[in-house]
Each structure stands twice: as C-alpha cells, then as structure tokens.
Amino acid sequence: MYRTHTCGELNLKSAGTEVTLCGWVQKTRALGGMTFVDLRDRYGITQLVFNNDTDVALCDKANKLGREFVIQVKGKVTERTSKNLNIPTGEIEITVSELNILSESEVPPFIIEDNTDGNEELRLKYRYLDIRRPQLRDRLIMRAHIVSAVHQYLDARNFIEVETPLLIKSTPEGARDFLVPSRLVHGSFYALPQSPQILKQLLMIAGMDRYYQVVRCLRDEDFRGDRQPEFSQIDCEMSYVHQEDIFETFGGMIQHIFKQVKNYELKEIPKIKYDDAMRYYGSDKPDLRFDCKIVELNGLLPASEFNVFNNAIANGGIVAGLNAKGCATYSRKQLDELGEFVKAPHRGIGGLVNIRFNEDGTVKSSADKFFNEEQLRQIGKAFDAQKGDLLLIAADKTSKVRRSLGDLRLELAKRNNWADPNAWSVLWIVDFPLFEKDEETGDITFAHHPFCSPHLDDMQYFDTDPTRVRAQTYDMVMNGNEILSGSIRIHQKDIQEKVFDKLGISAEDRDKKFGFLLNAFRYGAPPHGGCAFGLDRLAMLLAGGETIRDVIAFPKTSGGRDLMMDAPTPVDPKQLAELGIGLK
C-alpha cells in the first residue's frame, strides 16, 4: 500500500502511531534546524517535521522539495507544540523518518489555494490543477453528495433508475439540437438529446411505473453564467400521479437532500400562480428572501395631466412600482444609475419616476410638477410608505413594467444586501400558460413543451382564447433560480393531436417527428407526469458557486471553448469523407 491514512484524519488519539501519507506538496518552510512541509491530499492537510540535527541527509532532500511534488512519507505521530485549530490535524504533526518522491513537478501557473492568483481563463485551461483547491474540490464532493442523497431517497421509493440513449432522432423540443452525422447512412444524422422527456413518457407505457436517472442532456445554445451546451439532469417520472403526488414526492426530495448535504431543515414549500408571481415580483423565479412587492397603481392614481402614467393606462398597459425601504436618501447619481437600468435595450422603460418620503417627513419627487403633496402621499398610502423610504415608478406595457421591476427589485437587493445568504426561498410556480403567443409575429407557441396536459377545466377556451389555457406545468424555485421544471403529460392521442393543430404541426410532420411515441399512445398510455431539477444550478446554489462552472468538472468557457483540450477543433478531411460531408 501506498498509504496508510489520508492528510485528514489524523488527529491527537493516533500520537504514537507510524503511519505512511502520500499527497502533494502545498509548501515548505525552514525554520532553523527544521524543514516543515504542509502535505496535502483530497481529505486535508496534515503537518510533516524534518530535524536537521537527526538526519542531515533526509533534510536536505526535504529543503529540495517544490510546489506541488507527490510525495511519500513515513513517520510517527506526534503533538504539536505550536497548534492550528482551524483544521482537523491542526493538532498533530509527522515527524518523518523516510521521504520517497513520487513525482516531481513544474511551478505551476498559479497558486493552488482558494485565493488564487489565476484568472479564471487561465485556470479553465489548466483544470485538473484548479480542482486540486480546496474551494472547488469541496464543490464537487458537495455535488456527488447531492447526487448519493437523490439515489438513497428515490431508491427508497421504489423508483428504478433507467439509462436513455444519447443517438436519438431528432425532435423539437424548443432548443437547438446538437447532430451526429451517420457514417453508415450518408445524408442522416442523430441527434443529441436535449432531454429524455419522451423516452421517460414511453418508459411509463411500457409499465416502469416510477423512474429517474441523472442524465447528460446536450442543447446548441448561447452561452451564460447558468448555461452550458451539457449539463446534467435529476430526471424522474411517475405513472398514476396527480400534481400533488409530484409535490408531494419531489418537495420531499429536496427537503432530504437539505438534510443530507446541509444538516438544515427545509421547512414546508408554498406554492404561488404564475400570475401572482408576475404581478407580484415580475419573474416566474422570485427571491422571496426579500420583500419589495410590485405595486400596481392602475385605479389608484389620482387625477393629473401626467401623461406618461395616463397613455400608459389608455394603451392597455400599467403603471406600478417598487418600495425601495430605506432609500429615500438616494442621490441624483444613485437614482440617474437606476433609471439607465431600466433603459437596458431588454427592458426598455422609459425612464423611473422617483417620490421620496424624506426622514424630515417632507415628499419630494421627479413629478412634482404634475402632483401636489396631498397627492403624492395617497399614491405613497398603495406602498405603505414611511419615512425613509424611495417609491420608484415605471408606465408602459404590462409585460415590460413587470419585467424592468422585476429586475430592478434584484438590483436594490444586491445594492442593499437584503437577501440573506444564510437564508433559503424555496418554492413552486404553478398553473403557467399552456400557450404563448409571439409579441412580433402573433403566432401561438407552447411555454414549456408539447407534451404537457392543459387543466381540463380550460378546455373550454381551447379553441377561442388558447392563452387562457392553463397547463399542468410547476417549476421549483429556489433564492430566484429555477431548480426544477416538469408537468403533469399529455397521455391521450386526441388532445395530443388537438394540441400539435394548435401549434399548426402538420399530420406529416407529427408523424415524422413524433410518430413512436403517437404510435405508443394507441396501446393504452397510464396518466403520467414528472420533472427534472437541474443538477448543475442545485449544487451552485447548496456549494455556493457564483455559476454552474464552478461545480462541473471540466466545463466550458462563456464561448463554448474546452481550453483544457482545446476544442471544439478541425477534423481530418479523411473522417468527413467517411461521413459523406462536406465543408461549406
């Protein structure tokens, strides 16, 4: 053997004990007639001692160590006269009687501890160096926790984990699909699974009854923080379920991975409308570790000839705001700051209007021109606003108001730390639209996928206002990321086919595109719904990540660039003339 024990697990009981680590050297230090060496490994760090007044020799060979060496040593333990009780061994050192090196090993190009000197690119590209820091090592033994808790909870309960095939056919599933071109038939290709969504359907007609798998799942998409072309899936399906028995069963799930990987107790998780969600916080992923409610003012204003907020209101749209507590003593540069946030091209609010409700107990604003006193207090009254708070005000469409609020509300936050991050909002989004219509084209469109069954009790609006449709379709959401998506299927072939005329898919192409599992339908499919929490975004948030590369192995760079083995890269004419293809 190697080793006897780890750099971790030693500790004052063992004093006495010869032992033999093995691991890489952190740093060494000289000190008189003594060579101290810090020796790490995956579990820890554990103190060796070298006395030069014992063995010259082994010393000597000691100072001639470098960064990052593997090494061997033997020795006994023994107390430590000067501790460190910031880590478990912090007690003890090895005073080594033989040092056997390994491997030795270049400098490395930055510094392997949590406050590293590498950027971020530098450390992309060198990442089996990066992950021997702590920080991301904890991160990713953090994740397969998560993924050991899912395991021994689903397992439990009779769910059975089934593989999926990644050469499938591809199908339209609201992303761009990743294609694998056939070397056995020219002019066809694979493609990459964006999901298993429909083979996990066609595993609930082929009577698996309860399934799961942590999945690889492939999407051609832009790039971001929470976003990369692979990513990983807790996938799950149940045959005979209602809604509540996916609440039910998932809500616990989460709960007991808290437990497990946090020792913290989820309380209860609350449910709340995709309306009320959009109304209230303008975003189907609210942070509800914070107040600052949306307020909408549409009957409330009173009388003026403000005509930002009275062609709002005429042309359909609303005018709201946010109570920014705490914020009245904002300056001209921090409000200006504020109104150029919501000017962002994607937002694309005109402008704020700002009333400030003074510690003097005076109230200014931006519209004071338009509103007197008496009537900037009785639109105050709506936020419930008190001294020292800022109300700030958009007009324009519903849709853009709720969202530039919706974003403004996350900014104040960060701006003004209200968001505990010690503390966990979880919660469930329900009764989501069915259909979305297109702001540009006015084309009907599904909001998740295809294959989510609408409520039945509006069926009735299916054919004269579909937008009103709701589906069967929860997201879970926790401290404003979406964690979880999944619904409750479509699992009869007529309101599958009523659905695909909705979207205007010919029978052709649904027959093309989807005719196994339409095929399927026709030998008795059981009621059948599921979900799939994104691994990568659960663990961020559990490890405290700032994005979801920061938990993933060997990910990409926000161009989709593996630095580390530098791909994506040119192949061999002879390998595209196997396939039968051509560049452009």
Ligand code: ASP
Second form
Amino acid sequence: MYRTHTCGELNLKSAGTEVTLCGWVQKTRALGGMTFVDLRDRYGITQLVFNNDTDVALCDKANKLGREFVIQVKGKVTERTSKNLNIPTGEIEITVSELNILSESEVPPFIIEDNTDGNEELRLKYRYLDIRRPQLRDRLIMRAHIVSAVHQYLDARNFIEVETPLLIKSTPEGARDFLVPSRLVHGSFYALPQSPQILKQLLMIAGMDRYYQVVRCLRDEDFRGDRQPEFSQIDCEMSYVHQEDIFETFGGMIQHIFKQVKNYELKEIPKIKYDDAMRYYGSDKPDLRFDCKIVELNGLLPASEFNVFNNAIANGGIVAGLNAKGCATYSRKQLDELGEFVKAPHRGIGGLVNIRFNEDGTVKSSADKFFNEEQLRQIGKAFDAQKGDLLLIAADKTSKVRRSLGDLRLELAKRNNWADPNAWSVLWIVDFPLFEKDEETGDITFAHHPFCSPHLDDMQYFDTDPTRVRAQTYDMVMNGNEILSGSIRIHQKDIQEKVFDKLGISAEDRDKKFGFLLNAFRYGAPPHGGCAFGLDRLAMLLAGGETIRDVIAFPKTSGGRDLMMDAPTPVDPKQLAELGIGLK
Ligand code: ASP
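Having seen the form predicted on its own, please provide the structure of the form predicted together with aspartic acid.
After this comes the whole thing, all chains and molecules, with the earlier chain placed first.
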C-alpha cells in the first residue's frame, strides 16, 4: 500500500505515530525556516511541516513542490502549535522525514479550491480538476449516498434490479429519439431509450413483480432550461398496485432518503389535485415553502366600467390576483418591472392592476379611475389584505392568467426571499388529465405518455369530452421541482388501443411501433404501475446545487457539448461508409 492513512482522518489521538500519506499539493508556504504544505485527497486536507534546521535537503525539495504535484510523505503525527479548529485534522500536522514525488503537475488552469477563479467553461474542459474541489466532490459523494439509500430501501422490499438494453426500437414517449445506425442492416436504426417505460411494463408481464433500475435515459431535446441529453432515473414498477400503494412505497422511499442522507425527518407527504395546483398556484409543480395563493375574483368584483376586467369575464376568462404581503412600498420602477414580467411573450398578459394598502391606512390603485376606496377595500377582503400589502391583479384567458400569476408568485418569492432555504416542501400532485389539447393545432396529445391508465370513472367522457378524462398519473414535487412522475398503466389491450386511437395513431403504426407490447397484453398482463425519480434533480436539490450539472461527474454544456472530450465531432468518412451513410 502506498499509504497508511488518508488526509482526512488523523487527529490528536494519533499524535506520536509514524504514518504515510499520499495526495495532491494544494499549497506550500515557507515561513521562518519551516515549509508548510497542505496535502489534499478525497477525504480532506492534512498539514505537512518540513524543518530546515533538521534536514536542509528535504526542506529544499519541499520548497520546489508545485501545486497539484502528487506526493507521498512519511512522518510523525505532531500536535500543532497554532490549531485550525475548522477542519477535523486541524489540531495536528505531519513532521515529514521522507518525501517522494509520485507525479509532477503543470500549473493547473484554475485554482482548485471552492473559491476558484475558473469559469464554468474552463472547469468543464478540465472536469477532472474541478472534481478535486471539495464542493463538487461532496456533491458526487452525496449522490452516491442517495443511490445507496435507494438500493437499501428497495432491496429490503423485494424489488429486483434488472438491466434493460440501451439499443432499442424507436417508440414515441414525447421527446425525440437519439438514433444509432445499424452497420449490419444499412438504413435501419436503433433508438436510445428515452426511458425503459415499455420494457419495465414487459417485466411485469414477465412476472418480475417488483422492478427497479438506476438507469440512464436519453432524449434528443432542445436545451430548454436545465436539461441534459442524458440523465439518470430511479425507474420503478410494481404489479397488483393501486395509486395508494405507490404513494406509500415511494413516499416512504423519499423519507428514507432524507433520513439517510440529510438526517431529516420528512413528514407525511400531502396530495394536491392537479386542478387545484393550477387554480391556486398556476403550476403543476408549486413551491409550497411559502403561501401566496392565487385568488379568483369572478363573482366578487364590485360593478364597474373597467373593461379590462369586464371583458375578460364576458369572454369566459378570469380576473385573479396575488397578495404580495408587505410589498405596498414597491416603487413605480418595481411595479413596472413586474408588469413587464407578465407581459413577456410566453406569458402574454396585458399588464397588472395594483392595489396598495399603505401603512398610513390609505388605499391606492392603478385603477383608481374605476373603483372608489370602498370598492378597493371590498376587493381587498378577498385577499385578506392588511396594511402594507400589495395586490397584483390580472385579467385574461384562464390558462394565461394562471400561468402568469404562477410565475409572478415565484418571482415575488425570489425578490423577497420568501422560500426558507432550509425548508422542504414535498408533495404529490394527483389526477392529471389523460390528454392535452395542443393550443395551436387543437390536436389531442397525451399528457404524460400513452401507457397511463385513465380513471375508470371518467371513461364516460372518453368519446365526448376527452380532455375531461383524468389519468391515474402522479408527480412528486420538491421545492417547486418535479422529481418523480408515474402512473398506473393500462394493462388491457382494448383500452390501450382506444387510447392509441384517440391519439390518432393508426392501426398500422400501432402494430409497427407497439405490436410487441400489444401482443404481450394477449398473454395475461397483471395490473401494474410505477414511477421514475429524476436522480439528477433530486441530488441537486439535496446537495444544494444550482443546476443538474452540479451533481453530474461529466455533464454536457447547456448547448449539448462535452467540452472535455470535445464531442460531438465529425467522424472518419470510412466509418460512415461502413454504416452506409452519406452526409448531405
Ligand atoms: N417513464 C416515465 C418517464 O420517464 C416514468 C413513469 O411513468 O414511470 O417519465
């Protein structure tokens, strides 16, 4: 063995013992006849000391060490005179008697400490150096702890981890497939799995009963938001279950993860219906670390000549708003900014009406022309407005108003630090719709994926009013992020075919794309359901990262490039010829 100990474990208890350590040189400094070196490995930092009085040659050698040299030292654990109580090894140092340089290092392109001078692009290019920094290292370690807690929990409950193939058939699950050309059958392609959805269902039909897999999923999507072309799921499926069984099993799993990884007792996880989440929070992933519900005013408004409100209601829309508590003192500029925020093209609201309940007891509004003070106070009642509160009200189509106010709610929370960074809001969203109508084309598409079971009570609307059919689909939301989604699946061939019909998938396409699944349904399919956690996002939230790149060892940039390996890149024309591919 190269070493007897790591750089994170020695303390006063070992004082006097001879040890051998290995690691990277983080820093050297010469001070009054002594040379101090901070030696770093995955486990921590230990201070080394070289004494010029006892061994000039050794001290000279230490003075020549560069940053990130890999060294081995032998020496004695000694009590330090000036202690650093901020680190576990801070009461001791190693008085070195032998120094071996195992490998030299060029000057690294950025400082390898938490407080680094390297920008993200540079750190992605030299990711192996970035991972030496404690912050990233600790996040990867926490991620591993999460996975280990998952294995512990599921293994104890009869789940079997089964690996499913990476080269599969292209199946529509919502996103675009990555394709892999076949060399043996020119013109044919494998697809990389967007998820093992159909395969895990087939494993239920195969009788595996309880399956899970920590698995990579690949989707060739545009890089909206915080996405990676490949990401990891904790993918799970169970036979003979209702939704409640899933809530119990996977609610329990997230509680177990919290306990193991953060030593935190997560309470019972509440359920909110999709319709209510949209109505009160304008989002299917509401952050409930703070309140600020959307209040709808239809039926509560005093009669007025204010056409912005009147027309919205006459056209079947809504008037609704938020109570920004304590924001009555917002300046004109701040109010304008919020107005611009909701006017952004993807929100598309005409603007906001404000009502300010000032500390001096007066009430002022941007719609003063249409409402007298008494009427403004009447509106304020719907919001339980108090002195100091600011009401922000929008009027338009229902979905637009809800979405805009939902975003505005988050924006206000950000500006006012409403979300306690140490609090956790974990909830289930249930009763999603089975289908969605494309706002532009009017086409019906699936809301989650085409294998989700409808609520059997709603089958009566299937032909007449399909968007009214609820699905047995659920999400788990953590601090405003979706971290799990899943459903009870269809296990009957006729219902699956009915859903494909409604989605406009022709009988021919159905057989071509899903024949193997529909066939399997003919041989005895147990009722089943499951879910998948987004491991990256879960790890990001628990480890306190800002993007999922912070918890992935070798991520791509937001534009899909691997800066370290430099991918994607053109390939040799010979490789293309073998695949029967010519480039346009
Ligand atoms: N396969 C689904 C997804 O990737 C999850 C599930 O329904 O289990 O979103």
